[in-house]
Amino acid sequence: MTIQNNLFIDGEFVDSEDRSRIPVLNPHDNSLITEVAEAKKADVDRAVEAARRAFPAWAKLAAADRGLLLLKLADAIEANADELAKLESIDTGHPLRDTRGLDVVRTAVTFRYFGGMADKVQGSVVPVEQGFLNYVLREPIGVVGQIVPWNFPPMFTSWKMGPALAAGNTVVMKPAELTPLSTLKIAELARKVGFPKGVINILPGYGNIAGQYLAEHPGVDKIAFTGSTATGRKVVQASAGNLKRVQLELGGKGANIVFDDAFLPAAINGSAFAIFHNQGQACIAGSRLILHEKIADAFLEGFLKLARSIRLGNPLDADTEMGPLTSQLHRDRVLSYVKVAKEQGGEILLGGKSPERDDLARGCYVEPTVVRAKLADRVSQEEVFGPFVSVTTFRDDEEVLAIANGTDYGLGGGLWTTNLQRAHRIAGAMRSGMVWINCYKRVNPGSPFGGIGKSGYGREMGFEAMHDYTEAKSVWVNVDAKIPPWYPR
């Protein structure tokens, strides 16, 4: 396994200006994987300058040719899938079955989708008054700064980089300092398949230094950020200097509703996936389990039994179903919510601690945790971002909608019912950018992904993403209109 550990600027892997390094740890045992170069302001300047130089030629390149490079990158990712999956497992703690079966697959699929999309973004002709032709062009924005989180690094790299490049923009991307390795590997593959110098630039670094400066930078035309709501506010403030475009995909507190007519075996398994997949480290996680009072006991019996059976272990073990959280600091934050829940009268139904196993003692593990809590409790309102689900019950549709819409977040939510009329009615009334019916956490490159409220604005994926990475230019042509003088003489 080859590991890139330098910045990627202007088509080359280079050290940072001051040669500072960031340790990258394996969350399974907190052993050192490598040290990567730490980007600071001077390095951001270098990368933005490279992206600016590359932009005119890249924007003028035929859209089909830009798309072809993205298709080649997708092929290269698939050809290196095993190496990428193992790299992702040791860097993030994702079990190998997830990195092989979902993370790397989704990354290649997304690049391939936007490779095919590159030459299909069309303008329009507006029916205006007689004698004039008015057409609208979609043009690239310019240099795009992108900040990728640590929970699904390769997938988010493709979600952001794919549409930006397809639309003709150049990219300066900052992966999270905790998990930069897969993004750097993708940069290596992009160089091999022939992306021009300066089109892609990757800067591992800390958010309060490299991320802050990237958001402030006057040479950046748009900033796209995925992460916490608190940091999203800082990105907006930092972007104000040159009024750059901003796209935010922020936190969530997903409502996962189970009605009394739901098919319980599917609802139990799907609800466990909704919260425990990737150790609950997902903005769209079904972290609020809202059960109809008639089936609550039966559901919880099956749900707790399933949660107890989830196999924790080394992410590189093929039998592991749940790995460690991505860092010690985050593990401690998740566990702190157990204390918060108890202080507010919550009942710990399962978990609430690190596993008591010698082989996991040095890692960042947390057992699947289920807490009975009230709507107003902090664990029902704040994003825990771990294998931690709060449980409450409801009596009727009116009450469940009040509960589901009872937070400031609005990213994703789900519901389980065999009543089709109810399913559509409730989905329409949920204040959420995405709703899943009898499933959860389904994503596809063609389907828009994003939220409302404190979950941010703008959309990843689909035509909406391409529009978010382009500007609309309106062109008016006087074909044969007879315009009378405005100032007759």
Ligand code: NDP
Second form
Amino acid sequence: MTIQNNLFIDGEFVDSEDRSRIPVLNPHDNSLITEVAEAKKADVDRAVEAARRAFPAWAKLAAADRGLLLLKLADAIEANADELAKLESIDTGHPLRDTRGLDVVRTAVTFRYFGGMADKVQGSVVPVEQGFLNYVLREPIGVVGQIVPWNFPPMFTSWKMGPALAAGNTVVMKPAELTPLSTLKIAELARKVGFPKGVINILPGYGNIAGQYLAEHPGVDKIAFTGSTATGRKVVQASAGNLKRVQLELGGKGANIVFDDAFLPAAINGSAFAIFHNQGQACIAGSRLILHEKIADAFLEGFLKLARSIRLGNPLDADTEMGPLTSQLHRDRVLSYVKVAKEQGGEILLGGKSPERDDLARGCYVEPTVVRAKLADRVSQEEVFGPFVSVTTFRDDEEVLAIANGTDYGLGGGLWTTNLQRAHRIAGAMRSGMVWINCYKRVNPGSPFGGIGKSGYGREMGFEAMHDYTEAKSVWVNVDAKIPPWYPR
Ligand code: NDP
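Having seen the form predicted alone, I'd like the form predicted in complex with this ligand now, please.
Full complex below, order starting with the chain above.
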């Protein structure tokens, strides 16, 4: 396996100007995988200049030709899927069955979707007053800065890069310093399939240095960010200097509601997927289980049994169902919420600790954790971002909506019921960018992804995302209008 550990600027893998390096660890045992070059301000300047130089020719290229390169990149990712999945598993701790079965597949599918869309996004003609033609062009914005977190690195790379490139923008992307390897690998494949120099630039580095400077940079026309709400706020402030466009995909506190008429086996399995897949490190995780009091005991019996049976282990083992969290710091942060829960009267129903197993002792593991908590408790309000679910009960529709809508977030939420009317009524009343009925955490490159409130603004995926990476230019033509002189003389 070849591991790229340099910055990717202007079509070349290069060291950072001051040669600083960041250790990249395998969260299974905290062993060193490699040391990656750390981008500083001078490197951000170099990358933005390269993207700026590349922009005019890339924007002018026929949309179908831009699309073709994205299609070739999707093929290259599929051809290298085994290697990418392994790299991702050692870098992030996601089990191989997830990285090979979901993450890498979705990455290729997303690049392919936007490759196909490149020449489908059209302008329009507006029916204005007689004698005039008014047409609207969809033009690329320019140089786009993109900041990607550590929870789904290759997928988020494709979600951000796909529409930006298809629309004719050039990209400077900063992956999280914890997990830069798959994004760098994608850059290597992009170079191989023939992306022109400077169109894609990748800068591993620290958020508060390279990320902050990218968000401030006067040469960047738009910044797209996925991460915490607190950092999203900093990105907005940093963007103010040149009033660049901002797109934010922030945290969530997903309400996962189970009604008393739900088909319980599916609800139990789907709810476990909603919170435990990816060790709960997902902005759309179903991190609040809200159970109708009539079925709460039966549901919990099955849910706890399933959670207890989830196989923790080395992400590279084929039968591992849950790997470690992505860093030691994050594991400690997640475990600190156990104390927080207890202090506020929460009851730990399962887990709440690292597994007591010698083979996992050096890694960042946390057992599936289930906590009974009240709506106002911090564990029901704050994003824990781990295999940690809070449980509460409700009596009727009015109460369940008050609970579901009772946080500042509004990203994703789900409900389980066999009552058709209730399903649509509750989905309509949930304050949330996405709702799943009798399923959870479904995503597709055609379906808009994003939230409201403190979960951010703007949408990824679909036509929405493509439009968010373009500016509308309105052109007026006097075809045969008789315009009376404004200053008759
Ligand atoms: P952050 O929001 O700090 O990090 C997300 C990304 O932003 C990373 O690439 C990070 O870089 C970068 N970043 C950090 N500071 C700045 C800055 N000042 N300007 C620009 N970019 C910056 O999340 P954390 O990693 O600290 O995780 C904390 C919590 O955030 C999690 O527990 C979770 O609740 C939430 N989170 C939500 C995510 C989501 O998908 N919505 C994703 C990640 C986290 P670097 O890591 O290199 O420092």
